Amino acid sequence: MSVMESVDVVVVGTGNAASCAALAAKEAGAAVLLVDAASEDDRGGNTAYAGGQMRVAFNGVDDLTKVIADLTDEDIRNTDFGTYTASEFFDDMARVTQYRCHSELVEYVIDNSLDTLVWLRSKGVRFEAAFGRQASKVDGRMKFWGGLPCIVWGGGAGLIDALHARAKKDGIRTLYETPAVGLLRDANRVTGITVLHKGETREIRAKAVVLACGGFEANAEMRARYLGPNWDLAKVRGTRFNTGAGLRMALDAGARSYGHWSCAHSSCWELNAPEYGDPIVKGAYQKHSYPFGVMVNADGNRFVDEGADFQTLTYARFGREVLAQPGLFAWQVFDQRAIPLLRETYRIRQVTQVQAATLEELASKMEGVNADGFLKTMREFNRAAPADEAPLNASVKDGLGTKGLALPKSNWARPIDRGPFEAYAVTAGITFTFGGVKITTNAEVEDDAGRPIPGLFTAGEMVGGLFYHNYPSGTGLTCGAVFGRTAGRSAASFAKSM
C-alpha cells in the first residue's frame, strides 16, 4: 500500500469540529491536512445544515460585545438580553440529560464557551444577535430568553465558509472525496490512517490523528442496530455522509464506547421531506411552536405534555415521540392565537399543511387522522385549559396549564377556539447520535482501561457523554468548536514531542 501524504496532523471531517481542529492546530505550528469522504460541494457534515446558534456562558451584554461585532448602542439600550452563567448553563445541561452528562467534560465545555467564541470570531466568523429566533418583545424592549443570544451569520453554511477561508489562507490542505477507513498503528501509537482515493487504498502518515467526521445518523443499519425499531425509517435532517466510520475505526482501534447510545437528538420534521437534508431548504423543514398549540397522533391523542419547558429545551427529544406513534406521523394543530408566532420554517413552500374554518373541518382535512377521536381530544383540552386571556409570550413560561389532564399542558395552554385553524403533519428528523467514545479535557481517545490512545484525539458528534435522553438547543456546535480546539492544540503538542 502506498503513502499519499506525511503530515503532522491530519483530520477526518470537514465539519465545525474538524475545521476548528485543523486551525488550532496550523496556529500550534503543525503542518495539517483535512480529509473527507464529502465532495467540496458537500463540505461541512452536518454543521452546513445547522442553524447556527451557539450556547455561550455570559454575565452581561459586555461578554457578548466580545462575540458580536454590530451589536450598536440603540441594541443595547432597547436589548434586555440578560445573562446565563456557567452555572444556569450547567443546571440546564443536567436537568435535560436527566443528570447523567460527564460533569467534568461538560465544565470545560461551559468554561471555555466564551472564549472560544471569541476565537472563532479571530479566525473570520461573523456572529449576530439572534432576534428572529431568541427575543420576543416586552414592554417595548427586546427580551431574549433560553440563553442562545449568539447566532452565527449565514447560519451553519456561512459557519462552514469562514472556518473554510481562513483554512485556505493559511495554506490547509483538504482532500475530498477521499473517505478515511481505517486507523495505521505501531506498537506504541496511532500513525496515520487509511483512504479511499480515486478508486485506491491508500496511507496517510501522520503523528497525530484527529477524528471529527460525526456520528452514525446517516446509516439506517446502525440507526436500527442501536436506536431501535422504526429508526431506519427516519428522516436525516443533514448530511449522507455522517455513516459511523470515524466510531467504527476509534473502535477498532481500541477506543472506549461511551454516551447514550440508544438514543439521538432527533425533531419534528416535515412528513415529506426528503431522505436526507436538503442543502437548500436546509433546516427549514423544523417545526418548533409546537409549544403554543397541541400535537395529535393518527388515533386523534396528544401524547407529549407540549409547554414542558422551552422549545430549546424539548425539541431535540419530540421526535422521538413522534416516531413512537402508529403511522410515525403526528398533526401540529394551532389557532388565531397561535398562528401570529408560528416560526417562518412554518411558511416556507414545501410544507405539508390544512387549514379549515371548523375544528370539525379540519379534523375531516389531516389525513391519517381519527377525526372522533380528534374531536373528543380537543374537547377535552379546551375544558382544561385556562379561559385566561392573556397573550401567549414565548419568552417567559408563563404556568398557565391544562388542568385534571391525565397528560398535562404545563404552560402556554389556551383554549383552541379562534378560527380559522392550521395544521402541520410532522415525521422524526434525525439530526445526530449521542454515542461516541470516551475522551479526557484534552481531546485524547481513551481506551477501555481509561488510558488515552497515544495520537488519537477526537471532537464534535464523535464524543460520548454530553448528552443522554435530551438536548439544549445551541450547545453541539458549541462543543463542536470547544473540543475541535483543543483537539487540535493537543494533536500539535502530541506531534512535536514526536
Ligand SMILES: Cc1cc2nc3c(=O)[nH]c(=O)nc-3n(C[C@H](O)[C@H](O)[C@H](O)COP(=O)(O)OP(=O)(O)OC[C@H]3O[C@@H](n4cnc5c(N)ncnc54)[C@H](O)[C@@H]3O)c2cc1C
Second form
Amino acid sequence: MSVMESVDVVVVGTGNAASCAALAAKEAGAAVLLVDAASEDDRGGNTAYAGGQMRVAFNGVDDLTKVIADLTDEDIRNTDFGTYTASEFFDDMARVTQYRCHSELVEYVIDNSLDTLVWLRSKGVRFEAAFGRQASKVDGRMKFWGGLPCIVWGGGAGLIDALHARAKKDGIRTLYETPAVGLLRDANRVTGITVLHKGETREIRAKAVVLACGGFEANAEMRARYLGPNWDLAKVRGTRFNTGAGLRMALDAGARSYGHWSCAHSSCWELNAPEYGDPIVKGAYQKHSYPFGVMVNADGNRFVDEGADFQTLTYARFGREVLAQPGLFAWQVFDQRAIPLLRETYRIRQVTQVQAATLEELASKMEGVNADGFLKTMREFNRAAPADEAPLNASVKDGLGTKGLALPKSNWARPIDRGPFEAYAVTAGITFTFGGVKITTNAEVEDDAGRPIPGLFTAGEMVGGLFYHNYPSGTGLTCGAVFGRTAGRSAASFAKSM
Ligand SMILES: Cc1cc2nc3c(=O)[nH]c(=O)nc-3n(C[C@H](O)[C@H](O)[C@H](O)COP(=O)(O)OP(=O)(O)OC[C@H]3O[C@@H](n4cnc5c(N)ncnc54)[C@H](O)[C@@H]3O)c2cc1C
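I would like to compare: after the form predicted alone, may I see the structure of the form predicted in complex with the ligand?
The next block holds the full complex; its first chain is the one shown before.
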C-alpha cells in the first residue's frame, strides 16, 4: 500500500469536533491534515445541519459579552439574561441522563464551556443572542430561559464556514472524498490511517490520529442492530456520512466501548421528510412545539406527557416514543391558544398539515388516525385540563397540569377547544447515536483496561458516556468543541513527544 501523506496529526472528519481539533493542533505547532468521506459541498457532517445553539455555563451577562460580540447596551438593558451556573448545567445533564452520565467528563465539558466559546470566537466564529428561540417577553422585558442564550450566527453551517475559513488561513489542508477505512498500528502506538482515495487504498502516516467522524446514525443496519426493531426506518436528520466507520476503527484497535449503545437522540420530524437531511431545509423539519398541544397516535391516543419539562429537555427522547407507535407516526394537535406560539418550523412549505374548524372535522382529515379514538381522547383531555385563561408562556413551567388522567400533561395544559385547529404529522428523525468509546479528559481513547491507546484521540459524537436516555439541547456542539479542542492539543503534544 503506498503512502500518500505523512503528517504530525491527521484528523478524520470536517465537522465541529474535527475542525476544532485541527485548529487546536495547529495552534500547538503541529502539521495537520483533515480527511473527510464527504465532498467539499457536503463537508461539515451533522454540524452543517445544526441549529447552532451552544449550551454554556455563565454567571451573568458579563460572561456572555465575552462570547457575543454584538450585544448592544440596549440589549443588555432590556433583557434578563439570567445565569446558568456550572451546577445548574451539571444538574440538567445528570437529571436528563438519569444520573448515568460520566461525571468527570461532564464536569470537564462544563468547566471549559465558556472558555471554549471564547476560543471559538477568537477563531472567527460569530455568536449572537438567541432572542428568537430562547427568550420571551415577561413584564415588558425579554427573559432568557434554559441555559441557551448563545447561538452561532448562520447556525451550524455558519460555524463550519468560519472554522474552515480559519483552517484555510492557518494552512491546514483537507482531503475530501477520502473515507478513512482503518487505523495503522505498530507494536507501540497508532501510526496513521488507511483511506480510500480515488479508488485506491492508501496510507496516511501520522504521529497522532484524531477520529472525529460521528456516530452510526446514518447506518440502517447498525441502527437496527444496536437500537432495535424499526430504527432502520427512522429518518436521518443530518449527514449520510456518519455510518459508524470511526467507531468500528477504534473498536478494532482495542478501544473500550462505552455509553448507551442502544439509545440515540431522536426527535419529532416531518413525516414525509427525505431519508437524509436536506441541506436547504435542514432542521426546519423538526416539530418541537408539542408542549402547547397534544400528540396522538394511530389509535387516537396520547402516548407522552407533552408538558413534562421544557421542550429543550424532552425533544431528544420523543422521536423514540413516536417510533414506538403503530405505523411509526403521530399527529401534533393545536388550537388557537397555541397556534400563535408555534415555531417558524411549522410555517415552512414542506409540512404535512391539516386544518379544520372543529375537532370532528380535524379527526376526519388526520390520515391514519382512528377518529372515534381521537375524539374520545380530546373529550377526556379537555375535561382534565385546567380552564385557565392565562396565556401560554414558554419561558416558565407553569405547573398547570391535567387532573385525573392516567397519562398526565404536567405543564401548559389547557383545553384544546378554540378552533380553527391545526394538526401536523410527524415521525422519528434520528440526530446522533449515544454509544461511543471511552476517553480520558485529555481526549485519549482508552483500551479495555482503561489505559490510553498511544496516538489515538477522539471527540464529538464518538465519545461515549455523555448522554444516556436523553439529552439537553445545545450540548452536542459544546461537548464536540470542548473535546475537539482538547483532542487537537493532546494529539499535537503527543506528536511532539515522538
Ligand atoms: C438537524 C440537526 C440540528 C442540530 N442542532 C443542534 C444545535 O442547535 N446544537 C447542538 O449542540 N447540536 C445540534 N445538533 C447535534 C450536532 O450537530 C452534533 O452533535 C454535532 O454536530 C456532531 O459533531 P461531530 O463533529 O461529532 O460530527 P459531525 O459534524 O457529524 O462530523 C462528522 C464528520 O465525519 C465525516 N466522516 C464520517 N465517516 C467518515 C470516514 N469514514 N472517513 C472520513 N470522514 C468521515 C463526516 O462526513 C463528517 O464530516 C443538531 C443535529 C442535527 C442533525
